[in-house]
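Listed next as structure tokens is one chain, alone, in the form predicted alone.
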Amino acid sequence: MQRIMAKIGVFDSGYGGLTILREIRKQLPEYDYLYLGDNARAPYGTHSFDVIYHYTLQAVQYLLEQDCALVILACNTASAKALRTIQQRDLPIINGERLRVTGYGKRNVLGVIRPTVEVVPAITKSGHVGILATPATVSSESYVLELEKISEGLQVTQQACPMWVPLIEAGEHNSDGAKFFVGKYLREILAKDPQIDTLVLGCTHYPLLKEKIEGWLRYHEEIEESEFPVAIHTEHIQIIAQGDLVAKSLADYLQRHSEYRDQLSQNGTCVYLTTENADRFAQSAEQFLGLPIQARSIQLGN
């Protein structure tokens, strides 16, 4: 049976994964992409493990049915809560059924956490690292566990930032309210560990706040010395965003795994899908991509 050429699927619970897609397409523009945002059920970060896994599996199955050879979970919450279970429990079944019934090549699902943490040991000088993420990603401790696997002796401090994604999704990331909540969570994480010299943006939405985060770290007039046990200096803190790192990791993965690379079609196209209103999605997506798009609405399971 002739094999249908496949696409790369990119999934997020909302819009943040578009920051990952943007960087992937910069580095690998030749491939065909299918982006799916589950905006109708976003954000995922406040849901339970079971709900996040169920929603993520539905999205993965849909993308595989649309002939995606690889699916990138461009969502830290999904990567933290659902990726391992899908890889270990569901993919063997999916691959077995598809290979038996259709003759397609193998499928795989990749996340964004591992490519991010791999660069941390080379960046931090103090060995004190901060993770800014959604409540679900923080509670999973995925970043802590992955960093422990690759480097001993790092002091990792996490900070949940529950207001950041709603602000970004509402288009308020340049507002005074965003400035307030950026300062709030940065003060809280630095109060826990004033020696942090590296901050990981552990959510794909957060690059839209990167300028505000950098501004607060450079010009933090609102900090009061009484908030911290010792004098702190924040202007040297490095910020790690994920897009470029995930794109480089995917390029390396395809270079090492010809069984996936050889399945992929190369027409340089990208189709955008959402579980929300397509026009609303397209309008909001422009602030993440910097260009106009067209989208199509679909429904995922129950």
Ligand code: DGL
Second form
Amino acid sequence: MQRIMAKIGVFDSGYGGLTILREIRKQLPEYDYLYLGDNARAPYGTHSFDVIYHYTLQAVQYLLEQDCALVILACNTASAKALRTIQQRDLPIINGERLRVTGYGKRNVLGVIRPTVEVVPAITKSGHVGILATPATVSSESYVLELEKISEGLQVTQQACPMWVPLIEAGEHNSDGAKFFVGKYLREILAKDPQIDTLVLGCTHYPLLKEKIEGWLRYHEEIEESEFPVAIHTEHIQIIAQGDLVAKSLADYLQRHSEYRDQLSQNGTCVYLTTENADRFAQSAEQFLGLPIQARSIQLGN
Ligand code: DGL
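Please show me the structure of the same protein in the form predicted in complex with this ligand, now that we have looked at it in the form predicted alone.
Starting with the chain above, the whole complex follows.
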């Protein structure tokens, strides 16, 4: 017999997943959510596969123990490095054990990369696509591989932006330093492929820099044309952010999977957990969510 009280877990290394949670709650306000930011160990994007997988699995196990029927890895780095192993190796064991002990409620873990790449072929006109992401996501090649699966002939160029997440986690995304590093990585990716007409923000933190990115693309007084092999135009470049796409994809998933949907409680609540100081998290989270929240501090593994 199933208990009808499960939540939807949303996980990120830090604050970035809040950009996804905000859109999910706009589209699916009725459900109950548990957000977990592993702020104490962020950023993940500069760590190795083993570390990212180990941290992500700890977070997923924690959220499943808190009765989340679904866990969204609202983190590209975790989706790129850990999702497949968790889905294929760990979840069958976790689900088998749950069934044996409790007799109810299958669990699943979903990522953010697939729902994002699905819209790309319809948006690009030149077929030249840029991926802005953490070093770990770039080295996984997940975006390149997923795009290859759904569309032939796209020219995909990746750019690691290692300074962006630390700037955002430190609350410095409106600073001159952020402006400098936005210009630096955009210049680098456009120097690799000046025909890019679509840029994917392949990290859930990056929407906080969207205005600065747009500003640079629309009014690029800082570009020195001599840096580029040909004169480049950037005003028309489309930016793809993930929140709305992931939310739509989750709504569609729940529509198709009543075995998860039917376990979910519907009181419209959200609990915020962090591995860092709760007050500090709550203060910064307000900038991502646009509303005040309360948070609770927890410890993950060791
Ligand atoms: N929000 C995470 C992502 O989407 C940031 C990763 C990090 O902690 O570096 O990749």
